[in-house]
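Just one chain is shown here, as structure tokens, and it is the form predicted alone.
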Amino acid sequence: MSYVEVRSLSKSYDGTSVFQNIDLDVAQGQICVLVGPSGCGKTTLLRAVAGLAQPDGGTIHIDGRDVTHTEAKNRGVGMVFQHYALFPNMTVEQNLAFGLQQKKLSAPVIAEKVAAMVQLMGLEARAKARPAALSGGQRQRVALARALILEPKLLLLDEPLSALDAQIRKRLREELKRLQHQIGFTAIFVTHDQEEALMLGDVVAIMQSGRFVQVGAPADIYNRPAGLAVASFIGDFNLFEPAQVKALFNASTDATWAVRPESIDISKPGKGHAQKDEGPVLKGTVSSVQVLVAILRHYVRCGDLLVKVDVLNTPGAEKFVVGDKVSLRIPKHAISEMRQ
């Protein structure tokens, strides 16, 4: 049985539907990644499961026990929001003790549980401050540490990060992992990010017009996408309709060919390439290169399609220009067939 187990959930507003008949299973000690647009339902399924929505059918467990009609309170589920919604008048410390002052425990524990949340989120320097005096990423850390602090049974995040830099983000996805590791705790996140997706999930469930159009680990949603609504969603992927499959690789098919530009081999002509894998080549010229931090994308123009090439930014790579004639070979194991 899973830790958390949604079945045949469904919600409607105004009755308008917002998902019908959906099922989730995230295991203990996992992070289930709910990823998808606005509007697809991620949230309202997220607060069916905190217990803030009611759904007007199916069923919701946690540790083994039903709480589809339980009260929000009683489900032992913590919640971090994008808003943070800190107590302003109290200090780091106040703002962690009050949930366990609420729960009755003695000022002795109280005392020990919130010393050892402020030196695990690092907060020892701030651990007097008022919210007002902290900066964005440091309220986002005790907005985490005072739902950690409860010892949930689940943890829900609703888009935590999205109003952080992304500096401070990728910090925190960080920290939010390495806390994970280090507790154990399970958890749903909600967001519309792909990479912050990808990167904090153990599951990613990819949800679009309220329904998931593919649940699985990271690695497989991007590299095995489940069809063309999910290819197009997470990453980039260089769409080779069937018309353009026969006309540039002259092969029959009636599926798209979805190709990562990483996947794609670059070479000046004479040099050969580098890929052993057999696959199509095309010739072609580089129109434009971008420089993405530690990708240098590449735009080659190949008849009337652009198609995107990415090499490691480093400096013993070899470099192309705009008007460089090149070759590109696509490997065959990194051609996935999408239909829609």
Second form
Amino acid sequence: MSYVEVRSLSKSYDGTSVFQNIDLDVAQGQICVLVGPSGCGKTTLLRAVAGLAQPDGGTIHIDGRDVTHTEAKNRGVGMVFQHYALFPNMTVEQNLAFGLQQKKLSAPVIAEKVAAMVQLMGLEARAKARPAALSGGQRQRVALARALILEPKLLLLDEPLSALDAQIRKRLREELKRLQHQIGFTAIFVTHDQEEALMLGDVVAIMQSGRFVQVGAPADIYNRPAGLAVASFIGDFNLFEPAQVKALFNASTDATWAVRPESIDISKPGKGHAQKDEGPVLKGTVSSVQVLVAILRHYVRCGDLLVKVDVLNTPGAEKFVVGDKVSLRIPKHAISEMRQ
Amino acid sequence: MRERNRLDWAFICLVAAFQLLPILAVALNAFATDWAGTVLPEGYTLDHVRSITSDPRFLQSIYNSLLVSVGSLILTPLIVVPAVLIAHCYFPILDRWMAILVILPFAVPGIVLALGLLRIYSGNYGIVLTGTPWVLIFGYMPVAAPLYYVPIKNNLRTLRLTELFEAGRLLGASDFAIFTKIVVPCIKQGLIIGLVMNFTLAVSDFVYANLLVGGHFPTLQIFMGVLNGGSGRKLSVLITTYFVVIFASTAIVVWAASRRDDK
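Switch over from the form predicted alone to the form predicted together with its partner chain, please.
Full assembly next; the chain just shown is listed first.
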């Protein structure tokens, strides 16, 4: 039995099913990321695990205990909300102490735990401040600290970083990962950001229209998407329809080819390709180049099709400009065949 | 925001002076020997003050007014505030009706409301409170309800209450603990405004007091009404006292309610 075990869980609102017969397993010490477009049911699933939404059917076990009908406060779960949900009338320290006070711990114990948590989260300078005086990133750190201080069996995070700007989001992601290594909590993390999902998750569960379309390790999900739905949701893909495959590569297939932009090898015609792997070659013209920080994205026109090709943005790399005639080699191993 | 310049200050002082002038004039009149045809009184005396303070009806009326006000300040928020909070948090459908209900005392003319209260509290429904301070304490309740409802509602709207409750429950708190430790402190400002306005209403009301208790339980306003036909100087003493009581009590309410912030 896994640490968190969700079996045949169903939930509907006003006759509309949010999800049906969903199963989910999370091992102890892992972060499981639920990722999917908005409205796919991921937040409802999280709330059901938290005890904030009552499922219509199915069971939820945490650490071997059936908590399906247990009150939220007795489930031993901590939660971090998208909009922090800090108590505005209390200082950072008072926010952290609140849960411990409800457990009727003695004042010295509470003070000690709060001080340790304040230090762990690097909030010493803001310990006496109220939430209104904190930045978004600080608020979310306090919210995380408030959940962690109770040493929950399971930490639930409902899009905790999506209200923050990109820089702070990145930093908090790394901090979360560091904390997980340090404390070793088990967590379910909900997000609609694929990059966040792949970076944070030990297991990533992709949810669409109330069901899991793929559950697996981040690398597997990226490299071996289970279907077109996953492929188009996680990262970027070039999709070649069967008819286009026939026209461009003169190969017959009933599947759509999905190829990651970074696995295509681009070079000037006649120069030869670096990758030795066999694969079809395309001729085209560079129609635009975008700088995406660490990578250069080339849009190459090959007949009717615009092919995306990514190259690492290193100083010594060969540069292609708009109008350049190029040759694209698609390594065989980079082609994922997708059937609807 | 730009810094205030002299013209701004001059304007503020002008408005303040304009508002303070009648109060100041009444206060001067309370100590005037004679005041007619001159800018300032011709002389000053404490005679009117002495004659009023030696009148037993004066201290009795102040005592009565304070009794009703304090009673109203204790009972009204005790009943109205939980009703507003519970409707807002648990019964959004009732909450819509509540918004209509609380403006009724203002939509209905005072006399109609007073007569209605009189019918209810004069034994037609088994409750006899007429002639006692209770009829005023309960009579002010519907009139004071919107004075709490509007500012508290404004405070509540700025809170993400559903999330705060969920966060509190997940941290192991009961709903009662969440109300007392989080929600009430967050609506403190609205509560203070409600308390101040409730007090002012109870101390300054004449219409309800006159119709519901009249001479049985003379409040400050009723005593003023009695004096109205007589000496203008004595009335000025009374009005000045009334202003002092209002200012002092309002200051106390504001101080008491905002004290915890200083910690």
